[in-house]
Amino acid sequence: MRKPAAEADAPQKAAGNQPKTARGEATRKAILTAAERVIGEKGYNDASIGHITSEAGVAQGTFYIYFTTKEQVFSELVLEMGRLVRHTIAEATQGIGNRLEAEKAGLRAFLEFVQAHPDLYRIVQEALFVDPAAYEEYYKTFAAGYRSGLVAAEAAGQISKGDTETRAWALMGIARALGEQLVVFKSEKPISELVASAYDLIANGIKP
């Protein structure tokens, strides 16, 4: 899946200070990983920089070597979630020539990802209120790539003709709702069952 040009224009505030050594990169990653756990569990408002550095096992002053504010870390986690999800889905659908089969494989990959990263998923949902710009970037970038895939599938005769932009957002909505079912409502349904039901809806609709 080719990355949309919008990804290159991601908000600069999320970049942070980039380390120049492998050790610095490891420390920065440890802070981000800790922030994912702490903010995901406590929520943005209740998570402090002290909580994050304690979880990361570094001094509080070390935080400011790599980041200026808690919001900057939060924004980077939202954008990182987007990058990881798109990469995961691209890998899962690589080599699948049929769009409907790609939908099934992509949905499964997405749900397996959010089940493995529930804190990141919760952070993205909270971004609507904490950092609307990052939230918008996350979904608009995803939607642009999704729409491109649908346009190509329509041109190849693999799916019926229709409004590809609306379809992209609707299909994303299905994935998001099922992600919430897993992470927020802690569904015990197996992912395979969720995917099978959703795929039947996508491929066949609800007509009798």
Contents of the next structure:
There are 2 protein chains.
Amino acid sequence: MRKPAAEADAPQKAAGNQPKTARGEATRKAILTAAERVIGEKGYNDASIGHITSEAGVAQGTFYIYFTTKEQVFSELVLEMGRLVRHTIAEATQGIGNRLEAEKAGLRAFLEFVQAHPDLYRIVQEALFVDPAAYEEYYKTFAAGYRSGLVAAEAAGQISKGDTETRAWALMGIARALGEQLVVFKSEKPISELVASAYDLIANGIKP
Amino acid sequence: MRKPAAEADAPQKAAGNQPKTARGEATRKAILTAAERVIGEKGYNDASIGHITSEAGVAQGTFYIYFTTKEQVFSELVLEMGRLVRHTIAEATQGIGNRLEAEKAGLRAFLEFVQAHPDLYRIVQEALFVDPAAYEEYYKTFAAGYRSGLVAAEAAGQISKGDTETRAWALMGIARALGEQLVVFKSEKPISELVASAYDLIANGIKP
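Complement to the form predicted alone: the form predicted together with another copy of the chain:
Full complex below, order starting with the chain above.
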């Protein structure tokens, strides 16, 4: 196999294929971003490593500096998207002292993230078949964080007392359903309206 | 190809492959039930018509009396499961005059259905890749019915006024998330607790 030119100035391979240099990290991210687009569009089975490196604009050999197989880049993509979603929501809700307000800001940030990453749904949903462990980790990590936020808010009297575990799953279910409206079912409803309606339900319920 | 024995007493093929006789209808249902189990377990790609007919206990040729291809039996299975879910919820909520009580009964019926059909999630979720139109029809038909129930309840003053479309998607999202807890993430929480906690959220919200 021809040794791709890009490999010459590639970073040293670190433990777990985590690049050591900023340049290496940028290349790794470029490959993940390309994988997001290619696997989102073609689906896991039809996407190849060649498609991904071509989309990323790197030589095929460069892929193997950071990842071992298509399976592995897919799993890493699912976990990376989970980290990105959680980071985005954490940033958007940072400094908001009231949990109900944080729910609203977090939901808005999530829906904006989904709109900017329209392939998120297909990728995470395909993980149930390609890598069930990554699928489970994606949702369970999210739920654990969500739940501890609700526990703290309950203790601070910012929300009513309740079953925080089931509430976390239910609130995530609402966010997931509204995000699916946007990018899978192509709803034209603006994010601000989705957030306002969902917030009203989450805060007040539907009892007359 | 050997003409399978079962074909001899098979029903006449009707328009759209809808069997005309009770016996034909029973065979068609048996094939769909087998497809549910086989595709749920193996996934769409690895499931074959031979696996399905063998699971159903019918000759392979019998399959073609009712269905044309694996794609078609899969699409029909997704739509049939949608009809079954909606029928189950309609039966469970029939005669309940109050919408909030109907929400509770409907959610319980849905979760019991999910527990009895543990492959429902994998099948519907795989439809996003195998037959996106069936995936969309599954959720949109469900949502349209849900929404008209909420519109009637709102008019009758049984629930507060609100954005019935977004509410329908959000409430479906809650049900979907709790069902996933049961059959995908194997939560041990009893259905009665899931329903009670979700009902509290749906009726009252989380405002203190």
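Whichever C-alpha set is largest while still superposing within 1.5 Å between the two forms counts as the rigid core. Keep in mind it's a predicted model, so treat the numbers as computed, not measured. Numbering follows the first chain given and starts at 1.
Colleague: So, superposing on the core, is the move of residue 139 at the CA at least 2 angstroms between the two forms?
Modeller: Where the cores coincide, residue 139 shows only a C-alpha shift between the two forms that is less than 2 Å.
Colleague: So, superposing on the core, is the move of residue 63 at the CA at least 2 angstroms between the two forms?
Modeller: Where the cores coincide, residue 63 still shows a C-alpha shift between the two forms that is 2 Å or more.
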